[in-house]
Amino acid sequence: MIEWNEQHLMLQDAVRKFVDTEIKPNLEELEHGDTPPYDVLRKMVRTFGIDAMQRMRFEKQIAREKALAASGDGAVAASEPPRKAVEGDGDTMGPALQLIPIIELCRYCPGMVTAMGVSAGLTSAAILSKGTIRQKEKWALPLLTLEKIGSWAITEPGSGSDAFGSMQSSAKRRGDGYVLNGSKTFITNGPYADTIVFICKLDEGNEPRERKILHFVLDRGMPGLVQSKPLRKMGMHSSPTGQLFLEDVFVERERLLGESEDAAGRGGRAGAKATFSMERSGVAAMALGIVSQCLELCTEYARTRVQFGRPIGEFQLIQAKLAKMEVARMNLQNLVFRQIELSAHGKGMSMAEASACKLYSAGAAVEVALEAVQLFGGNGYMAEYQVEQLARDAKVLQIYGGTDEIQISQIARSLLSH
């Protein structure tokens, strides 16, 4: 893929002209108020179809499954990462019509991507990889669409980069159940999640870097689980972001992914390192939206503003400014096309691939946000102009789904072990 065809065209301008009418008179109240994103969210899947889409792709996979465990090789498709059983054919319309949204909204509210990621994409995807069929088609579907709204909780107080080995969150085992103890913090949409896949260790009294990583799901409301109201950040103020508290929640097994704890001890970290893969990679398409809006707006106000009676964007010092931001869009670009081959071809980035595309696609983001405030001058620093919001919002994308630190660690190792 080497350009946006015309069908991708003449979605990205329907979908500008519903963040013209429904995100854009409203961005104060969502960034600033107390309006959760999830209705506007919901009216657009619902405008573009993509409800439905992911309805159909669910019940293809789920039929899918369904026979091959009918016919005795059911493994088969509960170890397939559940994109391959639907896309493949070569068609960049599928892919295209999940990322595009994604660019567009980054325009103006990058927080309603992570909310609408973290529910539709990192929560549904844990249940598709790990879940029974039954558990799938209880949880899964309804965060596809949007109906719920679900968290996955990995993240705790003390651990940060050191997720599994820090982790202290428990599970002990209680009759055909278990009891659930921990903690969550910085989490996307915990404080009103309906579905929640919260990752912790089986204590069978050994040592807490030996034990298991499980993967349990939760629903709202349950007895000894508190959500926290959303806390205070410096940027993604659109994405409700809280803590969990868990103390004595008992669980019954089929709330346990895989219903198997063999199962579920084999590949929780793997699991769980796939969805962070899953999130990395996704960081392009965010960063895409805010170095172009950034580009846009930089490139109007050198146009207009005057110094020295000059625009200046006469001043060789402002048109290299400019000639990076453009340098970065293309780039950022690129690797969206990239990723939608890939999964119109069935296909992935590996995790040290996307370990690359996040290091990247952050460190543009913030160059060039940073960069425009610099360029706007006084008026950048100032909330009313919209780089202000943006180089916030930006920053975060080098710290969640891994810090940078940590790509580059994931990069290295992959080379060296080669």
The other form holds:
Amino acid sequence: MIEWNEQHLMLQDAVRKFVDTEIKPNLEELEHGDTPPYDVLRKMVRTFGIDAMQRMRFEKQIAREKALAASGDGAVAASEPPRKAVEGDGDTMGPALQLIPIIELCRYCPGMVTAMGVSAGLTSAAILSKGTIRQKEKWALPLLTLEKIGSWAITEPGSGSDAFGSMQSSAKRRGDGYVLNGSKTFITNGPYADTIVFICKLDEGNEPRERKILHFVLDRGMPGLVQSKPLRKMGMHSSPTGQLFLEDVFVERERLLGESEDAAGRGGRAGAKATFSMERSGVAAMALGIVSQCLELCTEYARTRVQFGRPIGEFQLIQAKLAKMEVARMNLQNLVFRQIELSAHGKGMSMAEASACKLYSAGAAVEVALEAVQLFGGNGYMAEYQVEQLARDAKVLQIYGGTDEIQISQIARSLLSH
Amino acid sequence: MKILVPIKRVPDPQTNIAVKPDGSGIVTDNVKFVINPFCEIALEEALRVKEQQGGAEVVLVSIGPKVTQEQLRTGLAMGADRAMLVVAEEELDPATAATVLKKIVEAESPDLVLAGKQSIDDDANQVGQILASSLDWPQATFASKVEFSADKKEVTVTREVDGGLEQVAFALPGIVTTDLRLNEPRYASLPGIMKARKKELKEVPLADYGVAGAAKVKTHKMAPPPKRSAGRKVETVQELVGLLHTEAKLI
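Could you drop in the structure for the form predicted in complex with the partner chain? We only have the form predicted on its own so far.
Full assembly next; the chain just shown is listed first.
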């Protein structure tokens, strides 16, 4: 893929129009008024028929898995990763159609993409890759269509980058089920989530480092589960972030993803890591949206802002900033094209490549957005100008989904392991 | 029911238009083109009729350069069934466009032609009317509401006229042109965009319609409107009234 085709541009156009009418006029409220982003997101998903497409795709996948299960080899069916059975036919439409709304939303509201991505992406993917058919039907489908909002809960006050090593949240067997305890923080959608994938360690009285990692599905309002109010943060205000507190929450075995403690290969650490890899690859599209918007705003400003008797775009120091932004935009677009192309051929990025991709994308977004603030000068520091928001929003790309430092160590590990 | 919707490719009304230095037209480099907003409203209405009646065929037609395919594809993605492009590199005047459309109507024999009341580029507001008279069909322009009788043989149209609303009714076939407040056009959806790839988009050269050299109206020169000059502050009401008399000659 070397450029957007006519259909891609048609969707880009339609989503841009939607953003202009539905999001731009409400930006103030979404960014500074604690208005949850879900109604607008649901409207978008319905308007563009994304929900219908997700449902269709889901039903196809479930039918295939059921057929496999019926053919006698249930174990094979259950361990089949979700989309592996589909051979990519080289058609870029599917993957492009998923990324274009992300890019367009990020021009105004990167937080919305975070809220949507964690719910319809991360949380549902965790259930789809580890759950049984019954669990997928019950919990994954409503997340894919945004009918329900999901959270993927891994981070804790004492465990961030060292997610599994320092994890305190625990599950203990009791009767036919488990008793869950622990607290989670920085959980996207936490305050409003209907469905929560809670990641914890099975406490069998053994060494914490050796404990199995289990994933449970929780529903809003379960006895013992408390969801906090939104936390105040630097940016991404349109994405509500919160804390979760679990005190002796009893769950039946049917809430354990995979309904087996030994789903290690697809559950456990490897499963969570696969989810990270997916989270990382979405960052290039987000960065592309932020950078494109900054560049557009800056170009216009450089043309119209007059100082010393001429438009500031005539000064070479301003030109250098614009040129660097354009280089970043081109690089990001190529990364997005590569992702689309890989996905069209039924392939994904390796963990190391996804890390490299995220490291570059996040850095480019932060650099460009801060330079955009600089180019706007005093105006850029004012909340009235959009670059101020984008600069605050961009920063988290270097932190969530694995910090820059973690990405670097993963790239290096992969390089040195041969 | 078959509905024919003629659409026109025009510059996006949101973009700033610059006139070429020689006055021969507007600068089209880097200008985004869209379906004329009134035509888009006509298409939306046709799609709603199709949905309400549980089956009507919506046929799009446009006259314009080959790139008009983009606008037709968008129309197909919104839900039209098939499209036809009369490829014309030169600009046609309203009467010539109506002549081409008349031949298409005669070949397609639709029950209804739903068109925009005017295009936002030349603002002629003539094609629908000329087409109706040359076909000797009934017409209702500036529609703000379109309703069909139970047997779908008659249409009642509410028109926005000076000082109020007027209702007219006629037996099909006929022509309705749409005003701004008729509806709000939908977005092209994801499944719509996917399906549009497989829908028919037929191209016919303008030469097939034998209208070469028929244009009676030609654009001679375009010029940007004069820039508004700065206002002036006056000290007293008397001074203002005086200037309105002597300079502005308004009173």
